[in-house]
Amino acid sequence: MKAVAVFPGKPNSAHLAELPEPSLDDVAGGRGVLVRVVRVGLDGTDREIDAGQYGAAPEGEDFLVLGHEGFGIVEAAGPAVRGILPGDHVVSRVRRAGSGFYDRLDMPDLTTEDTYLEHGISRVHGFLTERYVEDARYLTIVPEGLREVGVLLEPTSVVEKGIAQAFEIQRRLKVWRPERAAVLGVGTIGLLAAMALRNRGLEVTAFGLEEPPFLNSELVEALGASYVSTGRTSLEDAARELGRADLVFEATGFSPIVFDAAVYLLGKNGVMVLSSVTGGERRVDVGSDRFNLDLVLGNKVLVGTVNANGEHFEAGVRDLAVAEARFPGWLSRLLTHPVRGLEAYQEALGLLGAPGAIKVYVEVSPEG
């Protein structure tokens, strides 16, 4: 069975990988599920992994298995699993349980260990493979209608959870009707918060770098959200201009707008989601007393997110759903740059990162 992998911490060794066959033997108590792979997208954190930036492969083997935006269908499953039928089409959460308080309650994207286990990331294999067997637990259905976007199930699940924290935040204030959000960057995970906002009722502003008209900004537009350039306008003005946001969520992977963004942008009793991973250095000099003083006279929180557990995957089909039903069409111009075959990684990976593209994926198999 073919796979990627690379060789953690090696830069560049990405390779074809022959790897044997799954079986459903491989979870116990008969809760196996045996899945194809149809698609998988890829992202900026498959291609850091592949630079040898992080990344950790499973326990006794030196090589680990990219990918962890899988979509298949199931092939066969366990005596054991309910719910899940031949033919159905899933999806498989990234973050697996540890040893962990919150890993026993089935929470482990709330992890305290230092040390986690993620498909395709850290210690557990990914899904840029033929097949893979899944305790049932773990894996979403997805309704026959969203199968040509239930690839984007997994960066919407990180929306669905930024989202979702910062409504229970703000259980604090007894009453929050938010009205008016922010989504800074209109990469794949800012696209689908301005989506998933927009589905809220939620008056949106997306901004990005590029002057418009784009791609990214005309997809902003069609969800009835505004969008506007930094390049061209600064946060301060647009607050000024536009009025300062009760949410504001941040996928920029730029870490010195998270400042500006937290003074300028966001409003009294307001939420800021940061959900970029950034592992670079870079330093930038801040007015700390303002922005201490602004933070704590505004009763503003600042809230990271990371992955996502069981009931963000399924607030991301009803998401998904609704968007395809409001906004026909939509979803699946995010799919910007297929790419045909394992054989043709190295196309893959080179297009993460191009102009112009919003979700590259790998047509590993047909449905049929």
Ligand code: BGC
Second form
Amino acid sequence: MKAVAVFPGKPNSAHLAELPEPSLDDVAGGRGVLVRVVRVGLDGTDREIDAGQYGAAPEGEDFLVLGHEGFGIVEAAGPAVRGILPGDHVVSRVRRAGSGFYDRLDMPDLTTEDTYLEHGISRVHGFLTERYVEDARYLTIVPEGLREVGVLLEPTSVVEKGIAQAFEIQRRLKVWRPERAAVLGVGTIGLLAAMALRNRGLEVTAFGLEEPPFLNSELVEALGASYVSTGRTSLEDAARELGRADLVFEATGFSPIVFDAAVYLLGKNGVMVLSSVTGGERRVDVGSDRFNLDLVLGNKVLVGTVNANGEHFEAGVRDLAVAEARFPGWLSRLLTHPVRGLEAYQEALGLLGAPGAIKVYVEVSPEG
Ligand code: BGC
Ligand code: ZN
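Okay, that is the form predicted on its own; can I get the form predicted in complex with the ligand now?
What follows is the entire complex, opening with the chain shown before.
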């Protein structure tokens, strides 16, 4: 069976590998599910891994199969699997439980271990392959009606976790009635965050660098949200004009924006969710007194969030379904760059970050 693999740490090492077929017995206790991969989404993480900046091979191996945004169809299930049937569409969680406390509680997204296990990223092979076997507890069923957009579930789960954390944190206020949200960044995560926040009835402003109109700004407006270009309007001016946000979701990949957003955009008692995985070494000069004072006097919270657990995948399914009902066709417009076949991995990697690209994904096998 074919797979797209890299040698972690070695730049541009993506290659087609030949792997043995997985077996249901690879998972103990009869809980294995054999999944045929249909589509796999790629993102900046895959690009960093291929650049040799990120990623780790499973113990005892020198290669890592790429791909953490997998969407597939169940071919067979072990005798102890309940509720997942051949023919079901499924998406696998990215993190597998390690040995830490939260891992044992089935919340590996909150692990305190430094060496966590992530499919296609860290020490577990990913989904850019023909088939994989995973423990049933890590799989979420995608309803038939969401088949076309199911490849968006993993990035949606990351958004769901961030929003869930924000709401959980705001229970500190006893009563919290958020009205206004700001989303920083209009890539896949920013757009999905805008969608999920609109689904919750919030007024949403999304900020991006580019001048509108372009596809991403049109997608923001199609949600009944507004788009503001930070190239033209500072966060400070935008907040003065539109009001401050009760909730800010940061997904630009540009860490310096965090400081201005916390001071100028986030309102009193507000919460800001940070989701950008910024692998670089960037440093900036920060007005630290102002930053600190504003957080203190405003009772503001900044929270980092990564990955997602099963409940967030399930929340993602519900939000994708609401979006399909409320904004028909909107999710499909995010699927801008399909690439056919595992063999075309170089083309797919090359498209990441290309102008106009929102979701780049590989069609691994035709449905059927
Ligand atoms: C994935 C997350 C993962 C994170 C850090 C992201 O691209 O979507 O699931 O936890 O990278 O490795
Ligand atoms: Zn991803």
